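Take a look at this single chain, the form predicted on its own, given in structure tokens.
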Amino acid sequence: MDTRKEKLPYGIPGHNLSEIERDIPVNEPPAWPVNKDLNLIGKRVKRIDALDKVTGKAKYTSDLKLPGMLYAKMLRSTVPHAVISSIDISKAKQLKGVHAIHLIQNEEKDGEENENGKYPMVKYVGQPIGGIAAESLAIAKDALALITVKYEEKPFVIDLGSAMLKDAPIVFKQPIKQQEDGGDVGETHDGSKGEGNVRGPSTSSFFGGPRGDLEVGFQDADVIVENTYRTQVHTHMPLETHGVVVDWRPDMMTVYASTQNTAAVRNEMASIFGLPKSKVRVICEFMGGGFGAKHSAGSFGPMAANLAKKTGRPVWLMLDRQEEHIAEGNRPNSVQFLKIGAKKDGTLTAIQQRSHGTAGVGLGAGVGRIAQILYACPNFATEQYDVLTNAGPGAAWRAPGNVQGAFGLEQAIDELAEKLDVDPLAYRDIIDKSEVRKVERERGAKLFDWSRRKAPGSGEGVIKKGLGVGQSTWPRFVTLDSSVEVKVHRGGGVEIRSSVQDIGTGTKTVLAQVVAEELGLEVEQVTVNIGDTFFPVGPGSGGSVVTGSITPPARNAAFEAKKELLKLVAKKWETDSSNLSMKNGEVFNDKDASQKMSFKEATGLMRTSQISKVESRSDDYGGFQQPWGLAYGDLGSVQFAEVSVNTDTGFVKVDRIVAAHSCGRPLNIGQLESQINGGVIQGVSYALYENRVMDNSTGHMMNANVDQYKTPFSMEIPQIDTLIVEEYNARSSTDAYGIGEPANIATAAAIANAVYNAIGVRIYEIPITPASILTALNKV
């Protein structure tokens, strides 16, 4: 590829900002200056769909009403482990208003006896068995009650510890497939290894495998900390549940989906039903939240399609809250042992990590890579085991694995600091080599006033105050299969098209900002049409990949369209297009102040009705750590927590969180703050409230609702102060990355460290409840 030399901003304003020269593709735009010198980038631009959302004009998948549409409901197992001997649907079929019933069956091959039985074996309560399409949701529910399923029940196991015993009921007798993203990212979980229900271990990631020699590392240590940390199963609770509306006509299957990945759903549905991808269209215009579990069509997508095929009518199938809890993914729990050694000067000598966790019938119950990479340490090894149980499958959950891992690691680092008699924040200055986190610690500590921190448990009175800190790291992932089309229409309109979806984080707005900045327009002059697989393929919304993947091609496409338009203007003015520029909605001749025209007027020079440019994500300037899109650097944060602990009642109140974050070049400050706020609130909820409670005698989830499954109410949400550190890395034409994952990683660890500082007794398990506080204080 032809390249040219380009100088780009590099470093952190107010700290070490400079320039760096890189080779960049010759057709890409010149480097943007830092944000203070730009018009729209890095500013608080209002979401372009804000009015539609607050007025109810925005229509979500669950709002859709198509002509002739039927409503569907899933039939699910009521026992945790069984062979289905029969299913009687005769009464349900006769109910007025029922149009179709579809049962999931094992595929039978011609000439072979089906050894697996007619129906799939039941492995957990809530496993999908079939579905009903009816005139209304009420009729579909009534019909479900008329179906009789006979089970031959088998022994089952729910609890992680019990499942690890040698005589435990076996969930899968056969090896199960490797999973690279079953609830963890970056670790390959191999279900074919191990014995009984304990599978694995996973010992490596894309950052490599074990390094150094643990035995030597611990021999070199002057102090050693070793403890076991426990985290709970955390279920998904997006405002809009999983679901689809499928309209399958002879020439096209159209799927309206609440999804984080329109292209993945399109590919999955095409594969299942043997259709060309060109015959499946997936649309997601508005989406009510997704935190990792909405990347696939699930079981509900194919079910709705089968019912649509049988009836010849569109089928609406949205899950209810109970189904969401029991069957559509969760953050696996963890029991993680950590042993860390250090010299007297604080230098880490060895980190040993061993974890067990359960993602139910799935794999992916790891604790991520944070212990491997957050702090420099020459000797490191991890063993991460999956424990299979008869419970709903895990799924990716905002920063998969790393939230659990941070809860253990960041407490262990505090414990190590205490043994070394060093302030825990100062200790991180010693062992953390990240320059941006150094700045985050400095600026965050000043805003938080870390100097208020007192010795653990030294406060007076019943209500004790505590301060804590936690750090995070998350890779900079880039999806190379990310494309965007920018159209300039005659008459002045500008349009952006991509299949990338906006899951509520503001992707539409940042795309409009980037294109408007490049064309010298206002955001309101750009129309964003995304979330449709008829448009160029965009990335899935997960792993904080979207901003870093889709905004560079968006800017590059706008730049190409601008060049073509400027050539037309240059021809009219009989000058060279390199003399022209665009700003404030006008085209200027930089060498002749008398020559200018409006952008709209310029588009009138077009011979065709539109200029259309499609660009795809190029490699990072300077390349990647891994060629598939692992960028250099990381997305880090430092979060500070202030808590009040009532030592009579055990009640913990998080009073304040200061969240210092970086994500490369910030594009929209308001939207970044919004994502950080969301991550912190979910972190508070994870630390203190949410917990899946299972009945070990029946296999049922006991709190599969929004009443007994605890989440924080408005009065329990702390004051959140965000601090965004601009950091220029000179890696792409926008140099921007996402912030969704790191916003959630450090919060629970920071709260746990603050609770220890308040009461002087460390809590090794979340959620931290009044009962666990009183037990720790020997008051019960």
The other form holds:
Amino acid sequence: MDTRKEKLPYGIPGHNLSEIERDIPVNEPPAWPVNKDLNLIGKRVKRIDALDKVTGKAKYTSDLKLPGMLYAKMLRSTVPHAVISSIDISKAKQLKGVHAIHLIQNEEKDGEENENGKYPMVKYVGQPIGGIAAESLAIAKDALALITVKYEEKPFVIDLGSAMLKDAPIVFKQPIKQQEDGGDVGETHDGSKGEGNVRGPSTSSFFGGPRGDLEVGFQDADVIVENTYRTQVHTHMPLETHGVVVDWRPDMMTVYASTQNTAAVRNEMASIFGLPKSKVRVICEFMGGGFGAKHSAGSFGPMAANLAKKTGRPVWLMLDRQEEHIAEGNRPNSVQFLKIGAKKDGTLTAIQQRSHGTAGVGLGAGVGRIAQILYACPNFATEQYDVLTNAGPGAAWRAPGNVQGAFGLEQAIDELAEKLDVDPLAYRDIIDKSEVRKVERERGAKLFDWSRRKAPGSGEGVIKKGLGVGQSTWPRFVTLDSSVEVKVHRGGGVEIRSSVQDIGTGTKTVLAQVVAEELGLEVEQVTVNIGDTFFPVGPGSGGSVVTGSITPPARNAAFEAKKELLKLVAKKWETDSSNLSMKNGEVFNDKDASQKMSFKEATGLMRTSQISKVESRSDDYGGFQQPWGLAYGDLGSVQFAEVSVNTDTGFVKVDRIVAAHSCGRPLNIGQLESQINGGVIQGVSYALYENRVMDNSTGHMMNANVDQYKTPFSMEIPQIDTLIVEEYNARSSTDAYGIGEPANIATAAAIANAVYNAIGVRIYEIPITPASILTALNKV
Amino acid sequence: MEDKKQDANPGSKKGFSRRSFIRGAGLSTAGSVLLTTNAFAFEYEEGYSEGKEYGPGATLIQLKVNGSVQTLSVEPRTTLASALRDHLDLTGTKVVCDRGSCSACTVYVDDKPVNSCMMSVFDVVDKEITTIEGIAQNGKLHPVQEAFIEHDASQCGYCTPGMVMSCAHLLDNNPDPSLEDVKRATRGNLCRCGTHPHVFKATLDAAKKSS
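Taking the form predicted on its own as the starting point, write out the structure of the form predicted in complex with its partner chain.
Below is the entire complex, every chain and molecule, led by the chain shown above.
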């Protein structure tokens, strides 16, 4: 690719801002200056679909009603481990209003004790068995109650500890390949290591394998901290449940989906039903939240399609709250052993980590990544084991593996600091090489007033205050297969198209900002049409990849469209188009002040009705760390927590969080604040409240609802102060990245450290409950 | 449970009893209020339909929603939330938990906020229902709606209608609320994206601007 040399902003304004020269593709736009010199970027631009959301006009998948539409309900297993011997649907079939029943059948032999069975083996309570389509949801539910499933029940195991025992019931007999990193739900493959229900260890991540020599590292250490930390299973529970509406006509299957990845759902449905991708269209105009589990078509997608096929009518299939909890993903738990050594001057000499976690019938419960990269340490090794249980599958959940890992690592670092007699924040200045986190520590500590921090447990009275800090890092991921079309219409109007969806982060708005900035327009003059696989393919909303992946193509496409439009104007003015610029809704001749025309007038010069440019993304300027799109730099955060602990009742309240974050070039301050608030609140929830409670004797989740599955409501929300550090890396035409995942990593660790500071006793397990506080204080 | 069985059997002579539906629903309401921070325990009054039984089939009723009278055919077990969403296509009212624990389905019944998933539609036929679609007046947004847009108080937006209803009701009845008042007004509103800080800010700002 032809490149040109260009200077781009580099570093942190107010700290070390400079310029760096990069080779950039010749067809890409010139470098943007820093945000203060831009019109819309980095400003508080209103969310463009906010009006639809506050008036109730926004139509989510669950809100759709197509002519002739049927409502479907899934039939699910009520036992945790069984062979299905028979399913009697005769009564259900006869119920008035029932149109079709579809049972999931064994398509291929699974090589287990059930090889001749008609139906797949049941491995957890809630596993889909079939589905019913009826005139109304109520009728579908009635019909469900009329189906009798006969199970030959097998021994099962629910909790992590029991599943690891030698004589534990085996969840999967065949070998299963383990994912190297947390967050992926594994599939069944041949050829893995592991015994019984324990798979692994995996010893690497995409940052590579072990380094150095642990033994030498620990020999060099003057101080060693060694502990086991435990985190719970918690479930995603987006407010809009998983689900689809499938409208399958002879020429096209249209899938309306509440999904984080329209393109992936399209590909999956096409593959399952043997259709060309061009015959499957997935649409997601609005979606009611997703935190990692909504990337696939699931089992409900194919189920709705099968029912649509059988009935010839559109089928609505949204899960209910209980199904959402038990079957559609969770953040796996972990038992993490962590050993860290340091010299007297604080230098880290060795980090050893060993973890076990369960993603139920799925895999990918690893937690090692953050310990591998947050602090420079010459000797590192991890062993991460997945433990299979008869419970619903794990799924990626906002910074998979890192949130669990940070809870252990950041407490261990605090403990090391205490042993070395250094303030924990000052200790991070010694061992953390990241410039962005250095600035975040400085600015955050000032805003938070870290100097108030007292010795652990030294507070007077019943309610003790505590201050704590936690840090995080998240990679800059990029999905290379990210494209945007920008259309300029004759007579005015600009349109953006991509299959990328907006899960609530504000993707529509940042796309409009980027294109409007490039064209010198206002955001309102740009229409954003996304979430439709008929448009150029965009990334999935996961890994915090969207902003970094999709905004450069949007800017590049707008730039190309602008060039073409300016050529027309230049011809009319008999000048060179390089003399022209667009701002404030007008085209100017920089060489002749008398020549200007409105954007609308300029589009009137078009010979055809539209200029359409589809651009994708070049590699990051300066290359990648990994060829598939892992970019250089870290999205760092430092979070400070202030808590009150009632030492009589054990009640913990988070009073305040200061969250200092970077995301490259910030695009929309209001939306960034929203996402950071959300990450923090989910972190508070993880630290103190959420916990999946299983009945080990039946395999049922005991709190699969909203009232007993405790999450924070208004009364539990702390004061949250966000601090966004602008940080230029000169990596793309927008140099922007996402913040969804980084926002969630450090909170629980910061709260745990603050609780220790309050009461002087460390809690090694979350959620931190009144009972665990009272136990720690020897009061029960 | 017994009712469900009967209902599942269209041949049954005995109709579905609205009263037993309500008894079940009422118990859940009380239970969830005890268990959670849920805001609204609607004081149920068996006024309108005392003594009547409906069903088993659908019945024609009239509902006064957002100032206009609508006729719809509903089964006895239909909740207000379902009537609004499934029969009148007023899908701004969201169903998230379907058991009165999250306030996503908040609407006003005679100007009182209630969880519409917990109400039988037969009990509100003589009352004024206001939904999220009806709180803008004469094409002008409620000040709380304006402020939600201004302060980015929605993310995925699924809890937003319920949040707006709770906050708008607060301002309509208390023009000068404190932060604690806003928190109390929204204490039953679950939001998974964590928009609360901006919701608080927006509501306080709307109050300031309206006063």
